[in-house]
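Only one chain is shown below, in structure tokens, and it's the form predicted on its own.
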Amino acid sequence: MKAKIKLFATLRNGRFDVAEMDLAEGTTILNITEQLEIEKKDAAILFINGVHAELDSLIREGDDVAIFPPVGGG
């Protein structure tokens, strides 16, 4: 199954923007978060098509996923 990764922030840096990735039934936001070798305290904030979603968040067919880092600022 397809679907839509966004990256935001530091997030990007070495790896991308936006990407379709080919997934296999049953893949989670961890799932993904560790293909790309991101720290599990790194992937903060998560929506599935713009809904917050937590780390073991099934995905589907079609699904726009966005990962974000810690909000950070003052």
Contents of the next structure:
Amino acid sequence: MKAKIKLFATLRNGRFDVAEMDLAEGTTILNITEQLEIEKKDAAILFINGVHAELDSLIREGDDVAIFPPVGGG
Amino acid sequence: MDKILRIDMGAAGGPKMKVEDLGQYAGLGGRALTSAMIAAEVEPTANPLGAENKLVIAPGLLSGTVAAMSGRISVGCKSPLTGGIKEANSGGQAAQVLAKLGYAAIVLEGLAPEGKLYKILINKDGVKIEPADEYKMLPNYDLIDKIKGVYGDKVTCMSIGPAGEMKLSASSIAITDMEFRPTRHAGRGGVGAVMGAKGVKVIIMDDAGLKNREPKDPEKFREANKKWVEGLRSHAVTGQALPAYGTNVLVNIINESGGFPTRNFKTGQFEGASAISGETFADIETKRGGNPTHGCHRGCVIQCSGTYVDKNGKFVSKQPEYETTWAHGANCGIDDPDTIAMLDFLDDNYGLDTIDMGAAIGIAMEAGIIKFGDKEGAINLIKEIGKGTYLGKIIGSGAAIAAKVFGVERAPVVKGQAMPAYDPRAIQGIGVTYATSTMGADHTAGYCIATNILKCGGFVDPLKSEGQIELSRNLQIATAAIDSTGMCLFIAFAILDQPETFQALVDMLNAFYGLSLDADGVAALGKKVLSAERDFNKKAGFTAAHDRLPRYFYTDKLPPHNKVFEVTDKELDSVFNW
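Return the form predicted in complex with its partner chain of this protein as a structure block, the form predicted on its own having already been given.
Following is the full complex, with the preceding chain placed first.
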């Protein structure tokens, strides 16, 4: 299945901004972050289709996955 | 910081000043002091631009010390925008300098005779008040240039631009930064108009020959400050994300969450978000020879600001903040960083609140005066304010007034003040703060984004109403206390997650003043501030009906989550039940 993976801020360094990835059924966000060598503490805020997700959330066909490091502002 | 400078701008024969002891205000600073003074000394039903109103300028309790991040200043008055009490909070150099000069507050009172304009000079030798007719209607950057020629660039200024002189209700007070540029603003609530009504164009402060304020227990203070700085540097937000990308790092994440108000709050995602994100701004600034990492005042270790330059490397403005980038960007359908930076400069130059300006232009776009996405049109509308045309004055009076004049009912305002960069339908917690804050719609009053979106201090689901009242209540209390210390609110990211960093802040206060405050004492201070503000607003005529969002937030669903604001009126009325 295909899903869109988006990285932001420091997570882009040496990786990518957006990538369409071919994933096996049952893939979680954690599988992605491990593959991309992103430490757990750096994958602080996660969204699937604009809704907050967790590292163990399952990714489904066509999902839009966003991974942010800890950020703040305002 | 043991005295108060009062200046009666309306005294017979010209302004008269007196210096007083702190008296009943001893132990207060920042917002606690401005709100206590306004509550005690200003008739709540007073005309905001009249002789009965006062403008109180107060550094925080730890300003003027070596404590990192202590350079925030509070500006209080009855607001001409909201009709309620106001504390507009700003960075820049003024808090540190005024505190070192020994003043806990400057209070401008009375009403200057029509057409009279003054400058106030404060240094270690005393205070002078002089006519400033030569500065009439000067924009802030031009004013600062003139002042530089006379007083040098080592002084600090608080000034108003033409918007403040015209007494427009969205006018700001500019505060110079470390480079002596008027880039930091007490922006919200029309404080510039009150300064204009007092006939004060600029306050010029010089701390030459003065030292930092000394704590009662220097050793404990030094130790606490060391832990404080370590805590701020080790937290991922205050130590990494804010320095690298500034506040604008939020564009992508708020857009991702579906709460990024787009085209006058019609949708929650902007297709041009990436082009105006913090990542993009930092990239542009680095490539063009600007600077993405810069502090707004001496003693800042977070360094969330930056310098934006044009293609030729020439200064345009400070790095536009997230709220400004959103207001002039997504809210107006504009995805061009150069345009946003120019609008930021124009707002600063004329002395205007960037949030209310972006919201007002969004409304002008909805009304069809210009089209969404019209970059030149947006710039021209702000320039109209500088020219003082009737159209300019309407925009410069903020979103609520512009909406009435242009016949637009979808005005994203509470108590007359424009909502900042988070849609309360997709981020319900911030809706509670917008609705109930004593300040009108104000994100900083209780920054629920931290816990709704950024997972600082835990997590409360932004799309549900559960837990939002308690979250907003606790953050409003904490914020009222932090705003009294002179600390930058961004320290909240670190202290929400790291108990030892919060303790370091409490230890600094205790070591400086010889107190024995604990966490409960800090909360009690916050509650006291909020109670005084609520009481003032009640006497000014505010009721529970004012603690609500505009109706369309309850009826019009916001894409992509298709949510409305779901927190009930009964719940909203329980925020201040302590």
